[in-house]
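Next comes just one chain, in structure tokens: the form predicted alone.
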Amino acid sequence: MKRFLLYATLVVGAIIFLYPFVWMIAATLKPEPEIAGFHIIPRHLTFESYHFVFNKLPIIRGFVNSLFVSMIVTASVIIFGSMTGYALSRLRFRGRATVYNVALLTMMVPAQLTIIPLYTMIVGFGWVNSYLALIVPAMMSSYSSLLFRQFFLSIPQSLVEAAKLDGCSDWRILFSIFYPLSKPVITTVAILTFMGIWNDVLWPLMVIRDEQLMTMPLLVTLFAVGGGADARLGVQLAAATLLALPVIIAYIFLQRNLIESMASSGMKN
């Protein structure tokens, strides 16, 4: 009976959680007058909303821009974060504790406080309206560095000492020994970084003016609030569905790895 009640509660919770998303997708396949209802199955199936979005927005270009920026930033965060995490966990140098404390401090500062100075720097460099403005400020993450540091501390020091006896440099130890053992933390950092960059709107809104350089979330946001959708709810929901679809698909395939990674990398604490 306890097991039945547990699963019944989980099923009810899943339905409550999934219903808005299912309704959103179903609403994009309905004519505009039918959207006001709560029924899921469309009475008159139509793809007019998606047709409108693809005609009004360079959605494919936005998707390519978002994918390019997200992948470059994710790769750089993994590389630089792992290098910093290795230095903080294995190297002995003066000021290591200070660097660690400063990294912790930066995580406590709201991003809104640094966005204006960062924008001023981007303007000074002449990077406004370029991919550099989207990529360079996000290439390093204190959170990823500390996550790598905590995971690397769990690797036995004897393994590092044995590698150094065999003549391995710190670079070789990091990329040839630590990386193969660090799949959980790499997966965690990759998924969280990719999702964060993919969904970002505020920073691209500040530094990008050319529509051909806009990311997908920025295009969809301006389309929805700027009048491009002609106040049609189905069109706005179709644009939002196209924006969320890549992340949903990625999560469906990677959710097992994400949960395992969070559990084994110490993020659950």
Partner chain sequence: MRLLFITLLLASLSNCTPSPSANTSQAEDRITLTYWSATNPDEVKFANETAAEWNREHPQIQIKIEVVPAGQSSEEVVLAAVASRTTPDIYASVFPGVMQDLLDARGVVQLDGFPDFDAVLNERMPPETSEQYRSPDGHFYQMPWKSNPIMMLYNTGMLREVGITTLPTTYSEFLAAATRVTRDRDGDGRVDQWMATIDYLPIWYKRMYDYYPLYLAASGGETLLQKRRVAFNNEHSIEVFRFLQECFSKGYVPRQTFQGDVFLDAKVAAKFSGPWSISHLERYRPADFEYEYAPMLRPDNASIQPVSYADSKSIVIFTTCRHPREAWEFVKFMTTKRNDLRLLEITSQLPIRASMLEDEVFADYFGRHPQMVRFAEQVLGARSVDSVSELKEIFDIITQEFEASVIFNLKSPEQAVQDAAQRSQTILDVE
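Take the two forms, find the largest set of C-alpha atoms that superpose within 1.5 Å, and that set is the rigid core. Positions refer to the first chain, counted from 1. Quantities reported herein were computed from a predicted structural model and do not represent experimental measurements. What changes on going to the form predicted together with its partner chain:
L159 shows a C-alpha shift below 2 Å between the two forms [criterion: core-superposed Cα displacement of 2 Å]. When two forms of a protein are overlaid on their rigid core, residues whose CA moves 2 Å or more are considered shifted, and A97 is one of them between the two forms.
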The other form holds:
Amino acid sequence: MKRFLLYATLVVGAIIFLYPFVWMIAATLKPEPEIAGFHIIPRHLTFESYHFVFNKLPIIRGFVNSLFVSMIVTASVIIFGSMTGYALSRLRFRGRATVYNVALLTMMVPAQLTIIPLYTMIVGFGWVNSYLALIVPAMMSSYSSLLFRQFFLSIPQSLVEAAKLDGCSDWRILFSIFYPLSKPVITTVAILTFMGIWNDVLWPLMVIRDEQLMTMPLLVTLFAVGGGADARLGVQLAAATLLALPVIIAYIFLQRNLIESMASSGMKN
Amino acid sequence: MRLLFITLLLASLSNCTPSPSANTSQAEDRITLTYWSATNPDEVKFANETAAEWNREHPQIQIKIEVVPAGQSSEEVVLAAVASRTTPDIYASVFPGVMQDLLDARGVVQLDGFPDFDAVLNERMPPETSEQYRSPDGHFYQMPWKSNPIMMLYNTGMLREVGITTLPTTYSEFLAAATRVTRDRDGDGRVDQWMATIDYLPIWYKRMYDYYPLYLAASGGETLLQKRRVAFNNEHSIEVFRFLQECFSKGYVPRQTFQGDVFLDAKVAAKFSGPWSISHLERYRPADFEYEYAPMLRPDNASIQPVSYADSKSIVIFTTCRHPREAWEFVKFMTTKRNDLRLLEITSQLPIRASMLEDEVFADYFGRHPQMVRFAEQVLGARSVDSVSELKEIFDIITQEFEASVIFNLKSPEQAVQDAAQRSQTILDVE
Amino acid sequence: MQPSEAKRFSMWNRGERKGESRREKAERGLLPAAFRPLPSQSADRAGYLMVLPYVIHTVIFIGYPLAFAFVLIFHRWNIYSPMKWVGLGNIKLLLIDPLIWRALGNTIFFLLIHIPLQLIIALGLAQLLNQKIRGRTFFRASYFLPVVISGIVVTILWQQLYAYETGLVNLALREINLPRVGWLTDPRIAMVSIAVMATWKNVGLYVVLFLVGLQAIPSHLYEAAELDGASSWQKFRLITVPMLNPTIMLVLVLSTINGFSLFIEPYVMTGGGPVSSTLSGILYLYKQAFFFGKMGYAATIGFFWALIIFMVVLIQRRVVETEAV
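Could you switch over to the form predicted together with its partner chain, since the one displayed so far is the form predicted alone?
Let us now look at the entire complex, which starts with that chain.
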């Protein structure tokens, strides 16, 4: 009996978290009057909502924009973050302690404080409505640098010494010896950075106004807020589904990695 | 890696340099002027046709049409262009509310410096109309061009059904009609037909289509501010708030959102609207659907000429223009009678021009479009907005008090108007 | 890793001896540079090159905006016109601005609902998952799904669920003969609705965090308590909760920061209404900057908001620490 209750609770929980998504995807395939109902299988299957979205929104372009921006930023955060992490953990140079402390300190600066001045700066650079505004400010992250430093500290120093005897430069040590050893931390940094950029709306909302340059979440947000969907439920849900689908697919394959990375980010904050 | 970084920096720097504007023609003696049109396809069409005709007649002064770049709002795009000195030569869709910002940024050319400006302006409209476009320093920086007066739109069939044959003009006539129109038609115990719809969303510009035209009608055309002093803290505002509050609290205006067009679906008998609804209604209305426009509602004791809000747009010449004289010649061409007629024909928006209804140039058009006659009558009397850079915020403050008092009945109209006035003045005083 | 390198790696590992002091290890080159004293004569040139991009980037994109924030606070500026000095004008305006205080009140109200809900549900589900059950991976993954889905998707979805006429929540109420509720249109309820949605969106993350925390509690503690005849509640109160204290602190801080970062939910669902009941600090900041063109005032709001977050987190830490004693 107790076992049964336990499973019942867990299953009810799972339904609460999963059913809305299933319902959402189903609703996008129903005609408008059918949406207000609990059933999942559409009585009349229609792709009308998707037609509408694809006609109204450059959604493919948005997807490509999102992918492009997220990938560049992720690559940059990994490369520069690992360089910084390597220097902070393995190299001796004047000011190292200062850089380390500054990195710790910048993590405590809330984004609310800098977002407006940062925006005015981007306007000053003439970067509004350009990929640069989306990419450049996010190219480095103190948090990721510190994650790399933390991880690199656990790699035996003797490995470095030996590589140096073989005439390896620090660059080669980092990229061809440390990288293969650092898969866990690279995965974590990649997932956190990618998800952060992929899902962000506030910053793109500020700096991008040209529909052709908009990221997918921004397109969908403005579509929902700006009434582009003509108050049609199915259309709004279709736009949301298109935005969710890549993440859901990635989640099915990378579920363990995603959960662990996101949980670890919580732990270390 | 460092290389990548430097490359990016360089790329960004190259992005900073203003794009070459306006005069990029090869021939030394030929002038090319860039003209920004609003994005709406009808206006682009008007701009293209007008420019094509001009270009044929003036081979030495060519007009190049560009659509104002996409952005959150065209006002912001224009301000950004002013700041980066990438403005075109002429822009035709300036919202008069942003003129003060354009002036502060020294973005626009003083137009009454041209010797024939006064003559051109006075030929088009009487001083009572043009005065509201004069800037506080006493000069004109904008050429008032076109207007969309806000009026009351009624479904005459629905009114006739309950025995109303003359359209309401005052609050009490409107409320009396409302008691008859608002009812439960299918007998399921829930009201399914209402007197009017008001888009009461708490967004600042929505008040330009309910509170503001009503206020202008009640006050006889007094705008919200006098210089930088709040002037709307008066009986007129309170009357408007009280009237709207009654509409909502008695359920004459539904407090919910619907899918589709409630007016076209004959669920409501009235709404605030401009001339842009005509083409929409003509296209989609069922054969037996009848509608008519009427002047803005007024308080019962008011005996003044009906006034309303004119959603108007002006033409400006930017200070980046190297040939302002030639640009001005084109502005004059754009606003001739013939081109005003073209504007009407293509865009169904009204040129701000006196006595169009008596003019034979326009006679044919108004004969074909009887609904537009109502708007033509309103064009001169309609008011624009005060030109202060705090305008949006003042409308936003009014919106919040409107929501608290009119929609949710949490505040008396008196209190709401007073709070809005006080807060607006506080914001105007921060300098 | 190249095979030869792997071989060397294992070789060096074997070179490690038990009981070595840090100094001895350092001398044998087994400890990373960070733990070694810095000899002043030699510096690694690569070090400068490797941190240089980070340093430049941080100075430009964090340092400068930070400094510039303090300039903006004293100005009125719409970016496009010249800056206008207003002295303490923005700060004075902030102190008497009913809306910023309203936003703060709304946020605190949000947190008062969100945090307890979050803690109870997350801890409850984590407890259940921490038993011997089949399909734990599946359950964990399904609770976690909303966490990875972008906030805007969740917002659009819940906007439909909460819709007055057609929303599933009201349809369900009608099934059991209860009146409809204006989930997003009633000023007393709208913020509660948003808080419930935010809980649904985030609770999966906290389930996982608590699960990690629970698994770290050594089982002998419970066994010892059972020998002493402790009830389940006593075990929970006296062992589980104290042992989970760091996790609880973490959940508190994360949800607080979440609450103070609320933006997309009210922006899309309610626009901050009805009657400002869902206005959030960031939404207000955004409005001031992008609707009204007041960068100086927006920066002042940002500064104020950052200050509040800092204080609230500090207070929470203090409270949880005293609890623990």
